[in-house]
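Have a look below at one chain only, the form predicted alone, in structure tokens format.
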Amino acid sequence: MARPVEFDENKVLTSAMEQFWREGYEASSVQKLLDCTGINRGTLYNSFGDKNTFFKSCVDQYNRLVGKQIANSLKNEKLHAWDAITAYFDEAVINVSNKHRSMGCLLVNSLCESINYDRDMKKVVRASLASIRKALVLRLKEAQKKGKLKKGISVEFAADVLMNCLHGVRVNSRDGKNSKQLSELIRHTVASLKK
């Protein structure tokens, strides 16, 4: 009886996640995924399913990173609303490694490529982005309640502006803008909403 192939699932998912992140879903062939993870085709299909299922597992892996960023910032009750929002952008964009910053965002990159995805793939990516927006909305409601959101700006609109900023700075980071330039864009956006 053959022994099951042993591998570090977290390492495999992280390597595959970075492949999808760097080159996108379409360009990440099964062979590229095998090369970057060091597993064979049989292990891929037996352990992770087809490419779509593997991608969804990689999005889940990415969501764990996003969850940590949200926990350290937006869900940090020691921080006031705007400090938490700024901290989230620092966690998600400014304080990440240069390697990850230069790749942009797996979710944003995938959303831009999602015209080629099936409906389920779009749902996976959109649900991940919705979780970030939901965390921002909670802190924006707090800011509004304390009179710290500019008059005439709704929580929903402010959340859209912040998500637009997040998408934009991640595309700009992929385009080569440095952390100082990105930070200036983020702070300008936050200041436009803050009272």
The other form holds:
There are 2 protein chains.
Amino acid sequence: MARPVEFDENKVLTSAMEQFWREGYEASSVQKLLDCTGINRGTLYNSFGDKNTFFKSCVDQYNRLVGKQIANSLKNEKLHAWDAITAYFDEAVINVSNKHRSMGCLLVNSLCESINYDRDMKKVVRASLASIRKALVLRLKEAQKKGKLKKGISVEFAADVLMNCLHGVRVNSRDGKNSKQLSELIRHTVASLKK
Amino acid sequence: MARPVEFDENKVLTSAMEQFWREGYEASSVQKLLDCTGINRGTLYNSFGDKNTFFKSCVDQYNRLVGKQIANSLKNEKLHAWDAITAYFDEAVINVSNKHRSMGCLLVNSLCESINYDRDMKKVVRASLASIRKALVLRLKEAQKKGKLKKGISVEFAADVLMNCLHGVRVNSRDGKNSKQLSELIRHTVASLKK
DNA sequence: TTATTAATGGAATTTCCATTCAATTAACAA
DNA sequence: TTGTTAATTGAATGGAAATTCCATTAATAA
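Switch from the form predicted alone to the form predicted together with a further copy of the same chain and print that structure.
Below is the entire complex, every chain and molecule, led by the chain shown above.
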């Protein structure tokens, strides 16, 4: 058989994901990706394809992170609708390391970078954001069914409000706001929807 | 005397500002800046300095745009506090061309790009955002004095909520949301603060 | 007209980027 | 042991990036 891989794929993807997350796609040169992952040039191209393909794999890695946060909160059956929603914001924004919080959100950052003009990447990023919204919608429907959604507010609109808050908070995170300030912004938004 | 300038400084700055705004700092090569402004390589370096310096001049140009929007709304003495605040969002987000709306906000985009890691640029971008917040605070103080701010909400916190909404809306703009959807998000946030 | 001055145009330079490639290495099946 | 296969390595390639430089141009003051 052939020589076995020496690198830890998961660690490589996580390191590269953080590089893209911190500095964006364009400013993350292949050299920087090699430095932060510790792998070699040829290894990168052989095992992960070109920079574009590698970036998409890193977004997938980010999606797995997001997926875990959703699993711990929105999909936690033990929590009531609004508690689950609040728990998601805690998982995604509040109870994360200062390092991660100050980097904002890879998806939002990518949307704001020129990536927007690369159709393929835009599609990948949008799909990820849509999956977050979808999980919120499920819980908002539950809240509505139990009469816990303010009247006059539709589930879809409430989801838009929460996503808008999330985006805002992510920009504010990247601007250096601390978890306490962010937490108050989130609380205010949730209170504006909750009955 | 010397040969007079042939280019229109204001037009050049506006074209370049839109290039940076659309595609970001890194993806905007000097060649693209020459193409969109119509000026020549030597002219750019002679009259505007290097790419970094040029970018900052473009942010200044953007700030003049923001300044006009604030002058037309928040600083309009004929409007009552909340009308002025709503008018600002209209000026900045709703009543702009689809082209501009879909580009989001140069300041937010820059914050989300790696620009964040260039101290000097971060300072410029932050100062601009602070000037918007300052104008909002003035009107929120007025609203509070007239008893038009929901009780339990401080002027500073209300400003944070509005800035958070603005950031969120800017990301959503860049993601392609239309003016009607954005307008509803803004209305909801204003209603959550207004008495 | 002419000297002066700065703008203009674009070739030239240098650096950095993404990507390829051939040589080397390591595991394992036979 | 040996042949096979794929991983690893880093030098090499080619193109694009930012920036510099200088010959040319144009206005005007003298």
